[in-house]
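The chain below stands alone, shown as structure tokens; this is the form predicted alone.
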Amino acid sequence: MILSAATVCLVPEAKAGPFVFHGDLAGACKECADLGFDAVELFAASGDQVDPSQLRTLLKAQDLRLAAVGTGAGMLLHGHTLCAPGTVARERARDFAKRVIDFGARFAAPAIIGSMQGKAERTQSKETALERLTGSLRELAEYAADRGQKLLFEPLNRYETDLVRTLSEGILLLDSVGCDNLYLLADLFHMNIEEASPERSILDAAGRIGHVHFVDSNRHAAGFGHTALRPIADALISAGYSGYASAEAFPLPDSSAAARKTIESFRQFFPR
């Protein structure tokens, strides 16, 4: 079954970012519950920002789950990347991600590695950067596996990374890492830029996708752009995808409208 989720950002420095809700975790959870979402996806400043017992109480009160937890604040706030040239820098990045994995494990929610994959740029060759990224991901995937968790890796578009941009490149990376608890996150915004056929890429990645960012071409809520969502939804269903379709979308025209449009589109394309 495909489940619905909406993103909640608790990082003030990311107030311009593509998250449906910002700041008010309790209010976001209540609105998500009222609209009929199954879960929330959390973007926090660290693995220690949110008190687990308080979050558990909040989720239980609203009959919600935690879909996933982001690690992007490691890059945004501290410049951490998993392909950094320096050994100490990579270790710090992995330590940050491990704390997020620990937090998510309390809720059976996988951590997402997106912007922390980093870039090769001019500091190293792409091949060297990928080798370093592969080693870091292997350590993190094994760490997550020890806690009974999946780890999610998100290919990004060309404006955000020069490493892994498509699902097919993501599969090659997963194969190099060699950990069966490492899955891809298919973000429809990035795919709109990089994939020749998002639906074909999804079918080719059947069994390797562990999470979906359900968002439109302009990174607005699904249905507020020009992405052909029906063939993508059909491809996910045909591929046997069973996980979350989570709205990592701008809160435009506002959070409530973005959330409402997301759940409307979700019900249209993923009927129960």
Contents of the next structure:
Amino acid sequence: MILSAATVCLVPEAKAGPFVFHGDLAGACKECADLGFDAVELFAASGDQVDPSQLRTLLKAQDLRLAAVGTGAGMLLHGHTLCAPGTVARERARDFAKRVIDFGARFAAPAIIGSMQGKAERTQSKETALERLTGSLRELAEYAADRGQKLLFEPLNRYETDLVRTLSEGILLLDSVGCDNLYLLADLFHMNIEEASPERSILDAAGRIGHVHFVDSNRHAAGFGHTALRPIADALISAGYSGYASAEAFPLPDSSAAARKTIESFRQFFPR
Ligand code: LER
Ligand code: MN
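With the form predicted alone done, generate the form predicted together with L-Erythrulose in the same format.
The complete assembly is shown below, putting the previous chain first.
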């Protein structure tokens, strides 16, 4: 079954970022529950920012689940990347991600490795950066597996990484990591930029997708842009995808409208 979720960002430095809700976790949970979402996805400053018992109380009160937890703040706030040339820098990046994995594991929610994959840029060859990323991901996937969790890896568009931009490149990376709890995160915004055919790529990645960022071409809520959502939704269903369609979208024209449009589109494209 495909479940609905919306993102909540608790990092002031990311207030311009593509998250449906910003700042008020309790308010966001209430609004998501009122609209009928199944879950929320968290973007927090670290694995220690949110008190797990408070979150548990909030989720329970609203009958919501935690869909996933982002690690992007490791990159945004500290510049951590899993392909950094220095061994100490990579270790620090992995430690940051492990704390997020620990937090998510309390809620059976996987951590997302997106921007923390980093970039090769001019400091190393792409091949070397991918080798370093592969080693870091293996350590993190094994760490997540020891806690009974999946780990999610997200290809990003060309303006955010020069490493892994498409689902097929993601599959090559997953195969070189070789951990069967490591899955792809298919973000429809990045895919709109990078994939020749998002629906074909989804079908080709059947069984390898563990999470979806459900969002439109312009990174507004699904339904507010020009992405052809029908063939993409049909491809996810045909591929046997079962996981979250989680709105990682700008709060435009405001959080409430973005959440409402998302759940309307979700119900249209993934009827129960
Ligand atoms: C970044 O563009 C993104 O899509 C996030 O989900 C990754 O941290
Ligand atoms: Mn994303």
